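Below you'll find only one chain, the form predicted alone, shown as structure tokens.
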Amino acid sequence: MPKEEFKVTPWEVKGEIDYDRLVEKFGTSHITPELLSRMPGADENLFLRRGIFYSHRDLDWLLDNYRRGRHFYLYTGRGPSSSTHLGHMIPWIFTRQLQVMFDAKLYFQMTDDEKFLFKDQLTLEDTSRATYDNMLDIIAVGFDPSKTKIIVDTRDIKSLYTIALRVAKRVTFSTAKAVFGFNNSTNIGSIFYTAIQSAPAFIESEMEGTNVPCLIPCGIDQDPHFRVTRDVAPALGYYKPALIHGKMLPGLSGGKMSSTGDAALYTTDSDAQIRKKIMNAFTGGRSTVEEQRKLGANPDICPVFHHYEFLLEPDDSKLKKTYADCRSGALLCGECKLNLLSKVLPFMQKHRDNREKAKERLDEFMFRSGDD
């Protein structure tokens, strides 16, 4: 039987995600072993050894001018509409440990005109708040303030704008339209928003007066922002940022798809809200314990066993065992889900409390024209 078709695009994600075939539809490129050696600490690093950042666009590039001794910058975003939850922060808790990786400094890009522009029901008072909300959860990941800066687009447009009409020069719409589906009842907003997400890609060149690498750290769905962004680049004297893609947390309700709403768990959940949606959520289980003991439960479509996965289980042998026993039945959901409550709620607030203690520190994250 073949596959349901999925659909991944920038805003919408959908269907069951056949990564392999994502990284044909898109013409990326596999991360090969090869190039996870020389990555220093790879294979330390959850996220790279177990495939989850597995697709790149120029990495082997970025890596032998860093060998070299050419050292690039990390650039990263969010679009803020609504509060922040566990797939939203891997790509995050990544991005950090590259900066750590790699001693790199970040320009971390909040997409609140993009939000208001895509999203009708939003105002920009919503995605101010949103902002504000999302820039906590940002600095309690633990971002290194000497090497962090935080550029909210509404805010810090002056020093985007003059990159961004460079970019918008260069693209046509038919290629927005192609790219990214839009059409006649397109707002103009929207057509030119690309050109903005492309700005902090060249920001670092433009301020220190010479090219410098960028690597992005994203999920792969955001790869079509930053072809066009590519294809523009060397047309105006820049180096094509390096990409380096991210598979996307399946929602607690099932379904190969980002998790959203009712399905995520949210850094503002209580304990009791954390607690409702995991025991609540969809599983690779029988109908029956005694069906389960005896046939086993699938593991592969289980949104539990990928939070273990993704993010809450670091011990791979650990993590091992646990496929095992869900597979051979000695495992039940129930204690599955217990097991992941008792990972979820210390991570949870600890991140509480440094979101708390980062409502004081937001100056020394905030963007300023000359940072260096």
Second form
There are 2 protein chains.
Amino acid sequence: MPKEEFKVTPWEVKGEIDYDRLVEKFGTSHITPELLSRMPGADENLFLRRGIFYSHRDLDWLLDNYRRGRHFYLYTGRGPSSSTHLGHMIPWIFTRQLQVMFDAKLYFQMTDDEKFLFKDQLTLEDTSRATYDNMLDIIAVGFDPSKTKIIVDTRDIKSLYTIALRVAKRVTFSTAKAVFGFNNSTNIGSIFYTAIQSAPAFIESEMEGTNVPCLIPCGIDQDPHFRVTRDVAPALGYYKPALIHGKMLPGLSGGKMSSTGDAALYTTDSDAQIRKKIMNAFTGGRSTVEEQRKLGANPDICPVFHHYEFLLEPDDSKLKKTYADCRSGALLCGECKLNLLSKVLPFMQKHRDNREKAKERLDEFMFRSGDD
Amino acid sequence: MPKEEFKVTPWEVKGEIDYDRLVEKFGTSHITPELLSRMPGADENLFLRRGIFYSHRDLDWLLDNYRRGRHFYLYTGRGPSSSTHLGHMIPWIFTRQLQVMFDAKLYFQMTDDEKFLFKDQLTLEDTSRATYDNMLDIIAVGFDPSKTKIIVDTRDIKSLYTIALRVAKRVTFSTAKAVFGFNNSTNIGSIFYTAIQSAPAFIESEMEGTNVPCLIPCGIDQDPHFRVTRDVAPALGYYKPALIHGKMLPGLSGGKMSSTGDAALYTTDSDAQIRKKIMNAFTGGRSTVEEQRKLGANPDICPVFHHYEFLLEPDDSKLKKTYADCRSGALLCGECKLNLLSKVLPFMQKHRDNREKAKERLDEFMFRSGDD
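Now the other one: the form predicted together with another copy of the chain, given that the block above is the form predicted alone.
Up next: the whole complex, starting with the chain shown before.
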């Protein structure tokens, strides 16, 4: 049964996403069980085991090299336009796990320039504030400071710019138009921007003076940028970065977790706000208790269930039971929401504690070029 | 009598330029005698007196403010893609004179990013080499190091980037296409670039925290960039930069002084090379001595005469005599070329000496941001 029309670009996610069709449309590959078996500890990894991170480019090549003793580095990023919500944190938590799994260095790019260019109403002061705010959440996720460097585009532009120029010289407006859907009224900064997002995929090679493989964990909506990056890499003498793509945590009102409104759980929300958002969440339930007891509900379309699945219920058998009890009508939405709340609140409390400590730790994580 | 079709863009100058039509086409204004009379020492200035710098935008506004004690700063630049020739130096020498005339601070921008992006065959190593080479010539022109700061785009990008982002956000691809003639195969770096060239027009206001008027002396071919700069300035809360536009020194083979081939006198040429280029130059002369003696020659189309006019014969009465003697047939091209040579060689020798000394002086001129 074909799902309704959907749209996934780095700046817009609309409709109910068919993730299999996206693999086809973007030309990426599914992560096969065989490939999974070659990742150390994949079984214990919720995101891999459950197919939250489900698609890739050249991960096989990367793992072949890794087995031969060839280390790679990780690169991911965040467009700082607002506070951080749970949906943002999924790929960061996964990236931290990859850092441990492969003992890998990480560049974390804060694309404040992107957000300024693409969001009409944002000033550079806004993106600067959001950058600081978001960095606290990133650090709170637990990255290893000795192996993690946060790049802030406007702050560290000097280390990115010449790489970006070399990328930009090989990308025509035609290509940018086709990949990102730009038109005549797109501003010239937005048109150039993808070159800046490409740069960290090559920065380690530049700094080391020799090619270093790179793995980019990201939401699949970011793939278009890295398709461009990968296309130009050989001509610039670099490896193409490998990618591992995640699904997007659906918002509590359904759809991709939106950055605005009540649909998302922000790390800056109070317990009371979180409670209210969860208790008001859209679910896959029936209109009456009687009906639900009789016919059961639908966890497949339920964001409350997805919150368990994506992050908050690490125990597969418990998740399976929740799914079955929802289907059978044994579990009602109110009870299920309270159960989620009992998992979310301690998670958020711990994160808030780490976030507070992060305020003293920013300096440990900041990227330093040779010039600084 | 309409001149043949010509084209003037920041990257291409073709055909015989009708400078009056260019004023009309670009929508700039002629520098009137009245306006000249308000510039201190304009009478003694070869470039102003002879109309080499002949067009402007908002120069009247700038001078009104200056009279009221409001200082302005100068901004000009160089796209470093090759060695420096005499044609490049005309606006630099004029800019130095303006610096003295108005006791003005100067930002000199080396647009190495531009040259890399717009010239297919150039690498960043090439533009880097050209930047160093050209900076020696710039310093050799005699700018005041206490008032002159050279910005190298790739080196000083951090101080330009956020200003450029704010400019870029307000310039659509439509505008860039209309102003610069871009199309679908233009690379995305070239499309963005004009925002970088805009930045120094606002940098002093940024650094001072208050608006400072800016005057940009440049070849009129650069006007399109600053039309964009001026269009966005009010929305960004800055003054529009004022402009003063120069004509281009014609090459020794006719046309704009080309950056390649034998048509230009490079500061790195030996005396023998200069002699050869001048003696082989195109002139307004006749095919035989007899004919020339009888009918006279045409200084108006003669690059040798233009070299006197633009730079090498500061004495107006002598220039007038050369013109008349050429017209009458009293002066033959060989003699005229030897006379030019006798002026060029000492000029070049002095420049070479200053250029040699400049090697030890680079540091005095380099831009320092608050971060350096």
